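This document starts with one chain, in the form predicted on its own, laid out as structure tokens.
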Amino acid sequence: MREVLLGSKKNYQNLKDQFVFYLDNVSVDYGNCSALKDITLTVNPGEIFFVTGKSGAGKTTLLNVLAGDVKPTKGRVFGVDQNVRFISQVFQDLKLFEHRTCEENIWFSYDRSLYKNKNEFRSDMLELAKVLGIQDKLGDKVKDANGGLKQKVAMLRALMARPNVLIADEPTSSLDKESSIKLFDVLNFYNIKRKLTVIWASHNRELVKTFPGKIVHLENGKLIYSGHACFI
């Protein structure tokens, strides 16, 4: 069973100063497969946090289950409601729309409630997509990027939502390590900015260890480790 904690989006103010999602002894099964085993932790607002381990481990289970699109087999999870939380999320796949542009795959996250209008949101995402050296590019269709590209405007598509959480599952594993930097730079920069709680899962424990932040690493579906990431 997944409980929330209830409220407004004025009630969020005051929820999110306690913790973002609070995990209590969760385990989820996939049949006789357990993909997480007995996972208790919290994530706590304005927090980068890193989620590690190898394939398999149950990385993609765990950001499932904080987005509340798997429910846990035991256990429960405490988290201001999805409809006052406001996540983001990137998936492995992406979900792009092949066959539209760039540009067009991005104007998808605007809402009118968040900006002014839509000359803000369009100088906002030529302002972000020249920090991420894709400003050339916003007119080239899905179908014809590389994985780098894709994966650059999956996740300006995502900050352009203006979210208070960002859930992005393996964000950088089509980019070199000067892209991945430029990126958490991006994440780093929403995070003073916004107090952005970013929710990052990647099988580079070296690459984000050199990044501030908290790293949970996970073998086999269990909580290996917990902590500051200059400390393992």
Second form
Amino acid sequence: MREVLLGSKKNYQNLKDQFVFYLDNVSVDYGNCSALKDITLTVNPGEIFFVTGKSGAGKTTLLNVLAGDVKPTKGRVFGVDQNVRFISQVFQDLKLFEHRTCEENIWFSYDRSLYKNKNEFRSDMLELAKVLGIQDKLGDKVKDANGGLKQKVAMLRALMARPNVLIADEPTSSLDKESSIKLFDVLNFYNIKRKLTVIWASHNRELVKTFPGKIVHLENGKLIYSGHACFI
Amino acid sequence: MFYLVEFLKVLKENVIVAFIFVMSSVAVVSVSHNYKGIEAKLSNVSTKNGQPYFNALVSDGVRVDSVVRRMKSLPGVVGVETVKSLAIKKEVKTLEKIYGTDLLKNLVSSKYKKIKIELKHGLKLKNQTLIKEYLQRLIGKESVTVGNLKTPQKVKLEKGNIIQIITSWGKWYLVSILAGLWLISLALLVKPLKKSSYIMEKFQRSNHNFFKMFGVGLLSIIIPAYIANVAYAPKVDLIPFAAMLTMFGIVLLTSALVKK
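With the form predicted on its own done, generate the form predicted in complex with the partner chain in the same format.
Below: every chain and molecule of the assembly, starting with the one above.
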């Protein structure tokens, strides 16, 4: 899917420091409908990157292109190998297993190559759940959970995978402003502490303007603005 | 173990489909291991449908009513039927092959009646001969020609009995039904397993999880099934291995073809 730029180890080191993704004139068509039109942008390592726009502007398509789930109709996507730079996602439809508990859903992120043992994973999970205020609800079935809890579980699952890049599609659509800020604080912490690159799509432009980071604004699949929030 | 646990969780969430999948997988292994026994059993069932019988051609002048009555009273005789002369032309033609055209001319010029005598299943040859001899004595050797005993299967096939033809292909119907059930349950299980493996691949640094899960899950069903079959009927045959390999091949193909 994504074109991998890994000529040599040295070459990779240079590229790794330069960008996470580079989109070169990317267009995506679904039949006659054009979802993205000639998008050129760069996502740098350790950056918090907001994608804003109204519903149907092409935010999800752009995120799917970055995640490698959608192939561009035109243009090229450059990214670094998934095995080296791991991408984790918070899906718009969350993709949680309704018949399982919140905790069981989070356990999908348990990777033996990252954690020494299950206890380490469990303690990390409880710690993060405490920060998000859902430690008492981990035993609840997802089908019985409210929208806010589901989104927090999806975010927790994504973070527990210890990714290098986090792609989050409308992660705060069911959350109030206070919870949204709390969630952003968590991501900001991971960004500073672990150099996590965050790509966050939201239709709530006013909310993301309050956060530090880079904003890309889309309208009808076209890139209208790209720059820091403070300059809007 | 992790993949097996995930596979079992998916089965637990789709109980009915999982039941069909497990049962059809076990049945495929069992049928492929015991195919000879099953084939024999199915053919036995088909032969039970008809009665063994023999025919006798009688000169038109002979009064058969009393003969029929007496034959019916014999032990080992299940039924006696008479057929009018017009209906037996076909039968006469078959005799041509045995006795030649000269005899046929004589036969066609004269009129005959046919008596069909149905016998009990498993009647000994000695008793069959006695019944035939009794018939010849009743009518007179010159006035009757007795045919050979026909097996029920031949009878049914000659008559074009569709049930007989269908049951003679029984093993293939069984194989088709099992394969169909297995494929349908597989198709229904693919979606939840694919979702599960997709999520795993998104949050863990691993690939080909669908095949790993399905492979481990299928092995955990078919290996115990095969061991149980071998314990019950010890023999080594290539057919069960071929069946299991085919199942694996289909799973591999599915994992490659079906999108996440």
